[in-house]
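Consider the single chain below, provided in structure tokens and representing the form predicted alone.
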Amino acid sequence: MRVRFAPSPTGALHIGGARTALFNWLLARGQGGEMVLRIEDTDRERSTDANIAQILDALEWLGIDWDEGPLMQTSNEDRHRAVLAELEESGRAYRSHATGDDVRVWKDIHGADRGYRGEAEPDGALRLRVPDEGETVVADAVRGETVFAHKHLDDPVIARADGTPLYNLAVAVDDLDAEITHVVRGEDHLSNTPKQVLVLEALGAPLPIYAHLPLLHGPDGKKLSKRHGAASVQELRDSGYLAEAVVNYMALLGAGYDSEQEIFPVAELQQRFSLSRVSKSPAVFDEKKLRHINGLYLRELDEADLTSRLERFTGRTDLGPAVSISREKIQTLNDFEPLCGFIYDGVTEDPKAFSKVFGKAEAPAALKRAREVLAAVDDSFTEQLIETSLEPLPAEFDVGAGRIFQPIRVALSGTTISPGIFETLALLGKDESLLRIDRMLERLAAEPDGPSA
């Protein structure tokens, strides 16, 4: 089995294209087989160094290796030609000057349905000359067999006049030379395909395998996009996923695996997967599913690994301690900083969470008797020690504990937002946790009236 991944480097590597890699990937190594890359860069202006260097970026990122490549489709421009010469020769290509127009006043003529078929011009582009008769028959193995009517194509263009050749030859005849057995792609390549077997046959070259992939959809049901949140992968890592949760979830979209299982190692992932089982409708790419599973990934991370991968991340060091307070609280590496960003910043200003939680009668005096509680903790200020000092405020102000508690939130992180409270103050230490809270004691005091709106 020999597989390919051939992405066009005209941009990022978006998620549909790395679910198609993630597939093709999996067959190969669940199989035994190769997988090749293939850069198809024949769009010359857009086919950049840097679109080139973020797809290979995002395989690696996501752990997906290759046997051979990346080769560069440009680079078998003279076996390209050898064969639009080979084909013309035979006869089975011929010159033609046909515009778009032209095509089309030869369907009012001969009928909407009829595929274009033209007469030898010198010095057109090629195109290669469909059988009048007959079909062309798609052994898909995701769809089933797609027939398509001989009488419904057109002869396709597979050069330009200066004899550089397109996609659908290219395509074709790098397979061919690549011994690909199995085209894994997505569902809307399945318009190239019976051109691309045309080519084939007139080579009177052996067929691979087909198998479209049914294209992803947003939880609106319309076609993925930038609208539905992140649309590449490396918007996903930069949105703090972890790589082997994305690839988890990617291969859960329309796979066919255990409905009832989440979660699969790579291992299992690579011995269970069939083309047999993938769907033939669209999957739903939902990115709140992708943090649900990255949540569950997150908290099965040792601490040490955890806190690398986020001073990584953030670019902060010596975070253990905030990672050990956080940790069951964040589903991204992204959700770290919004939640403990305050503990080595300082204080936000955040006006709704003050006025919220201040806007409350008894919370200036709630903030007041804690200080007096906190200032009479040992020294040592253990998350334990905090805890039990803490614990009966709420029934000394009748209240329940979060009306006690949300004030001193906001007068240490000045959201509402934080990890645990008795294992925040314990780490601020008493210092720094009175200190804060004497600001915002002094902030109440210079509003008498309250917090303005």
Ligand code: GLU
Second form
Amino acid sequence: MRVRFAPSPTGALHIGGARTALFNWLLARGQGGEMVLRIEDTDRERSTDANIAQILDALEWLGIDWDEGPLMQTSNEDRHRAVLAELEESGRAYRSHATGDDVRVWKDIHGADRGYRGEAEPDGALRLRVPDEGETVVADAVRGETVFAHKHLDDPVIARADGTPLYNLAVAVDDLDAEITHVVRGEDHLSNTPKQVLVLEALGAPLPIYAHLPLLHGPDGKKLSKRHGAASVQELRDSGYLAEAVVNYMALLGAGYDSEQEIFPVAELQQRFSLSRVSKSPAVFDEKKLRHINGLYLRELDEADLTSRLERFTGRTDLGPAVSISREKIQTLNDFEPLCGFIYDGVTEDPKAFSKVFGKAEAPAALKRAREVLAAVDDSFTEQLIETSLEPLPAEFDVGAGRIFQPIRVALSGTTISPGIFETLALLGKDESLLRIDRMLERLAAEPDGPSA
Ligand code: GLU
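Switch from the form predicted alone to the form predicted together with glutamic acid (GLU) and give that structure.
Zooming out: every chain and molecule, the one shown earlier first.
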């Protein structure tokens, strides 16, 4: 088995492309095959080195490796030209000056669903001759046999008038030269497949098995795009997802693993993956599900590993203690800073949180009382002692525990979001905690009528 991943470096690696890469890789790695990476850089204007670097970087981050390549499609151009000459010589291809308009006029005469057939002329672009009779049957491992009646297929243009080889010719020849046995790619390429098959047949070459993967949709049933959230691998990474969670979630997109199981280690994915599992209907990429799976992976990491990933992600150091009190509350690396930033950066006031929490009549008095009992806690200021000291307060004020803890939380962080309040107090330490509470009490004293907001 030889598979290939053949991205066009005209932009970042999108989630759909990454899923294609992953399915090829799972197939190769699970079945002892080889994977070729081919960069389809024939669109020279839009193919940039920066895009190539970004694609390679994204694959590396995902842990997808390859056995051959990266091969540049343009570096095989001499061979493409030789094949073009061969097809022209054998009469399988002909020169033609027909423009798009000529093709339309032809169809007006012969019928809109008739494939265009031109006359051989000197010079001009090169078109492959499609036989009038018969059909091209694509053996598709996902969709079953897919039949393309020749009478509907236009003679495809395979080279420009200046001899530049065109896409379908290049792909067919490159797959042939690389001895690709399985062409696994997105369903958006289905209409190219008969053209590539016809090129291979004209060359008397063996055909690979094709597998067209279902498109990815967003949860609203529309084609996956930017408006559904992160669209590229780079964006997923910047959003704080773990590569192993992304791989796990992507592997489930369109491949049914007949169970409720959500978490599959990569070795198990390799072993279980087969093209016969791939579904024909569009798969839904739901970032909420990815978040959920990411949270499960994140909780499985040992603390030192999670800490070093968070330190790399945030560019901060010494996050260990904050990680240990927040890890149950975060689903992505990106969730950490909004939850714990105040520990390092001090209070950033959220005016809404302030007015909501201190709009409650007892809140200033409750905070004052909390300050008293906390000041009386032994200097070791452990979580347990803190908890014991604050425990009687809800009853004393005849309110729920939240009405005592939220004022403390706003005093410490500026917001109503933080790790557990006892852990947070203990981590900040007695002096810093009392200092932040004092600042809030001063502020409240300056606004005796309650928050003006
Ligand atoms: N270069 C094409 C793309 O990026 C893929 C072509 C193929 O897999 O045959 O979509």
